[in-house]
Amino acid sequence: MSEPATPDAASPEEGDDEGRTDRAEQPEQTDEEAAAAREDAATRAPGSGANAVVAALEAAGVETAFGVQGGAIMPVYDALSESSVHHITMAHEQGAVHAADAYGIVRGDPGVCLATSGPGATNLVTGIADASMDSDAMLALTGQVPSDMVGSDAFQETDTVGVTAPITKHNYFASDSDEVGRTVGEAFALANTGRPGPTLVDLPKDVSFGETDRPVGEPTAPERAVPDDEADEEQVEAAARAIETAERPLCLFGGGVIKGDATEQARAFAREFGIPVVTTMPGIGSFPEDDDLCLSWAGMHGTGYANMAITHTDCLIAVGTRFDDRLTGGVDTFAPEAEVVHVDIDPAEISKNVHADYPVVGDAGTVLDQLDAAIGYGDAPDTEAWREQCAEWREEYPMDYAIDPDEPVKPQFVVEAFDAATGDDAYVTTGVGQHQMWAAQYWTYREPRTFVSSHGLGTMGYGLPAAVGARVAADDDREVISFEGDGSFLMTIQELSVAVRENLDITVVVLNNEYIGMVRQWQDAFFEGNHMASQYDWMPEFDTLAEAFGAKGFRIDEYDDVEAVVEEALAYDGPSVVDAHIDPEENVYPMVASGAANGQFALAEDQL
């Protein structure tokens, strides 16, 4: 008899609690109780491989996992039913992996997702690749056909280890019931050791069913994977001398500052020496954007003043960034006047894309403390004139836009309206496209881990499942807003059923221009306006569709609608969807053409 195929994950009938996790009913543990529970999980005899997998999660302190049930992963799910780990059934495996990714970003610990073999595992691939590109800590557990059937093209068999090897920090094929628990524990610990990233454990069904009494132990990463936090003193001293003698120093804070929990040190360093700050997109929130030192984020659609600062700095202090091409533009013209101090935990990133004059390998927070101590009192750079220049650029290239009440609504106005109506610590998730850029440009971010997006891979459809993960991870008194485009939202809209089932208080704002807008913008600029396959005038009415899912739907057609809709959508206790019909011709500016110099940004299409 065939294994059951990956099931549909439709919402349960009214009154049916299957698949639901009511977080409000979960008793909170004290720190002592949590530690005792982890120790119990680490030391008890599990009984089976599947129980060992679950015990390893419990020993690691995992509270929540996201997944979709299926044949080869069924033994693990059976064990999970008796676990303290709360499982949230998603509508699609891609939704599960994005939710786990966002959960981990918000919590600062690896998110966990599960899927069955074959199509279940391959449906995780996009999300695993996304986490890999963004250095997000995550653990994926996949079912696999029995060991003696591997390689036989059995039903729902895929070489999951082979498929995911290029996109994981490390992956494992579990071959022994006695070892599987320790393997899962190691994979979890490794995901968040050094430079974070996704790991995966493939679980053949016979290994899950197999008997074992071996305790899983405390989750531990391999010793060889644990980097030194402190940088070499000679590297630090050389970098410190370069900073001291700089006339136009600039801090560039990347995603590694946030992932390394180094925002406190980063803020203290910049403020102590009066050094202006630019962030990358993954680094948004590492430094408060309403601070006078902050020039917001740089790159293709970064602010003009951030890109001007990078163009004219003579000492770029880059911390936790891999110098992605969307940041640098043409590498040969990036920061052309600067000596580059590059701080990173991963030595492979040093001089990979941009030459580092002063390489400093170590933990972001630790190295910033070392640099702070190494810069002599009274030897700090004099940055007053440089700060004044940066302020002039801010005045010269403001992030403003024109409003005509008789014209279609500008998306920037909608973003700013939601920002004004929410707390400073609200979480914002996005899909990928123009709406992502507007959400990054026109929302003021003050705290780390509050901008949750797909950066390196650029995964459309990320926003809604990420909002589910962020909402589950977040404190209940902090708002979760998801900005989506119409094309992006449609890709994972099924996860709205999960938000309804779980009664998650999220607000999805669809900036609906009836295009995949970034493609349309590039077609206008570089393909003579040929809108081949980019016009989406066949979209459903998302507010009506939201109601069909059981969510609350709202619609914005004109400026007079905005204030009331924002207030009502945020006040609604549960998932709501705002279908905001915006100006279909609005473009994202500033824009640095692909491969161009950062200082040559365009403010209109005719400047490209």
Given for the second form:
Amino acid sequence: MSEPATPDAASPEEGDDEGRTDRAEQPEQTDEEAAAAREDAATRAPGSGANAVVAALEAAGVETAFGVQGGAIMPVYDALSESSVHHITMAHEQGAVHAADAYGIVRGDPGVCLATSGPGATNLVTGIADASMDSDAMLALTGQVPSDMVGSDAFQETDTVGVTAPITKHNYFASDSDEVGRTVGEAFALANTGRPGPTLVDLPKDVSFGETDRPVGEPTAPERAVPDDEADEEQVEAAARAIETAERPLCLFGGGVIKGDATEQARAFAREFGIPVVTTMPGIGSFPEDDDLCLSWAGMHGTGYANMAITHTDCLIAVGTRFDDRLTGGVDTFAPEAEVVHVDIDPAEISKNVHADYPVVGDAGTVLDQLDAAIGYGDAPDTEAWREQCAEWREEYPMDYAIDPDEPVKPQFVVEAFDAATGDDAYVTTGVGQHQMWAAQYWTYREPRTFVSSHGLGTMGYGLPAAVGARVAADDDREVISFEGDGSFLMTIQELSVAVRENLDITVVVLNNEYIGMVRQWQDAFFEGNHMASQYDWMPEFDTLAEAFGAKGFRIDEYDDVEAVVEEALAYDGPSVVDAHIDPEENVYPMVASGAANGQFALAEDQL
Amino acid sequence: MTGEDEHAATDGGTDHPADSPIAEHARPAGGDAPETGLAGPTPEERPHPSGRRDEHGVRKEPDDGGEPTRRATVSALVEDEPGVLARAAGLFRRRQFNIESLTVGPTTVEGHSRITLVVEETEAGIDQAKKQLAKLTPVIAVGELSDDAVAAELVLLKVRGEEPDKVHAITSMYDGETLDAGPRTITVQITGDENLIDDAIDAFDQFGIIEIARTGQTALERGDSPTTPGEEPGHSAGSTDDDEFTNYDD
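Having looked at the form predicted alone, could you now put up the form predicted in complex with its partner chain?
Below is the whole assembly, all chains and molecules, this chain first.
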């Protein structure tokens, strides 16, 4: 291969140090020094609005931001050059917003992205909507034309606040250089308060240029936006009584368990009472999938046993989930036997999609501890028969696939091969489509925040920029694997240039079937096999393309390639792309048709 | 995952060791397993509970009918900042809540406004509308007005001026006011609850209504009850302590 065109390339070891050790060293430089730096940023006179914006980021402890330069945001970038905030220039604003999103998911703090006005801001929109749907904490900063030109249809003017209002938790139009620092701090804090979500501050150029000596202060969310962690005692008691009297209780752990850092409490709760667990897709990693209690994830492409358990439970203990339609299937047939205990920090989620018989509003971990305390030891439900039933379903509906060694490689095999060769704490990012489902089904997740994906919005092209963000956020010793489809990968492939420039050790695995595979699967099932606009007549060779970018390219054509490619790609210290040519006709099963009952999952196309 | 013995035994003719990952999944061509898809009982062979939920996810008897809608007046105390009305209106549009009317105006507290909404929704829809509104950052508190709340709206009616005496009589009947009287048109103002306004419009119809401008409903709770939770009745300007207000969250 050609060496990456970076000075670090000659020595990958050094390159690695250059790329990421800064952060590894920071804990040593910290905590007191970091706290002092934050304090200094919060209390110093910034001088200008742009400096106030940057000081607010520093006061919030932001280490990394992702963005793309441009006219109206230039003053902020100018200020950023003097800052402790490490900026990573992405190839496209969509790359910046997804990278920030993934960075935030891995770190548990809001990711930060920057873009200029107009197209810069509108290019962020997809990623902001993605973060909004998945309740990911994120702060977007956008440049805006000078205040006196706002409304005049000036060059690169867009009503960014108007465009992003429905897809942000809240957004702000900065109108005063004295206030802008505090506003940025508030937006940052708000993003991570209660139910997380994206926030945005629109920064007119004159506000950034304007003078100010007002210190930005510590980032503080509006008091009204800070919910009580603890749930009402009556709600907890009622839910506890329902759980005690259940015969077939089932925990449903959603993304809120992970975002609320409640995985320990969730694991302790289910294990203490012997309650089987299913997760949602965003909840993957909240409970170890190799634990006997865990039935993996439920929903459209969830396991048969998880969907059977949901169909037959008489008490669904749902924590931190919004009952998305991909989870519930038809609401009329969702968990039809179950009384629903719904724990959520957002009262608006209670009874939004599925009626909660026992609403419990509060922080996931706090409420699980409250429930744990409220269920008497002698009163815990006897779940032995129910657990045996779940185990039978696990036998009846195995997640398996058949291999003919002479046929094209099954995608599931590639996923399992990478899983087997990586640590339990490796991060997986994905695009959206069939490859995403296989990566979710055939990788065994054990730790929270290790499955980084686009769930609610279903954004193709999420995987690569997310891998960039995850890599920057993650500890050096944890691997980052990005599964992409050929169609999904092409949507944001330009971010490979960033991975090469920053010498990020990521492995992109393209499960290449030369189809928009999930669309092809649906066309076969519901459109009489009419492959309109889903089949690619021609695709670039991704391994060669990777080399042109300066990354390392690999190719899998048959089963005998897999072992060596997995080993070499993982060993390569830098970005690598594995172009895995898979069985183009392989489909994702089980599958619950849209609006159907979860228990009616199809195991093959003729059952749809 | 299961039946590994089978897999090992049927590793037909390849050179993969029996314990290799490939052999573990290998199946003979034309075996029981489908080309693509999974093994297991078909949907028809599985037990299915007969229970059902309604459109709001409430478990119900199979022959339950749909849920009735009702009209609710919702009052939101909000920060008086640019865009707050657009945020509220956008929220209702996006989530397909059926708004009958929406009005906004200042309150006794500087920097606070009151948005009054009338929605026609099911019980669950009204509950969602209130909760979603309460989530908007500039919204301080949200309350639903009780049935005996005082409510009023205003209409301006421009009618033909051929019969000024009769127009005046009808205007008096509805305790209205004549705002403009000319040779050809008379413009009157009527205030009252929705039914009274509807009646008045019917009554003026006989003269020929040329133009009409009607506000939405605005409303306050009667007596000492606060219109939104935590709002202190009788308070005038100066009380901006946010601690006194709490989000509606039940």
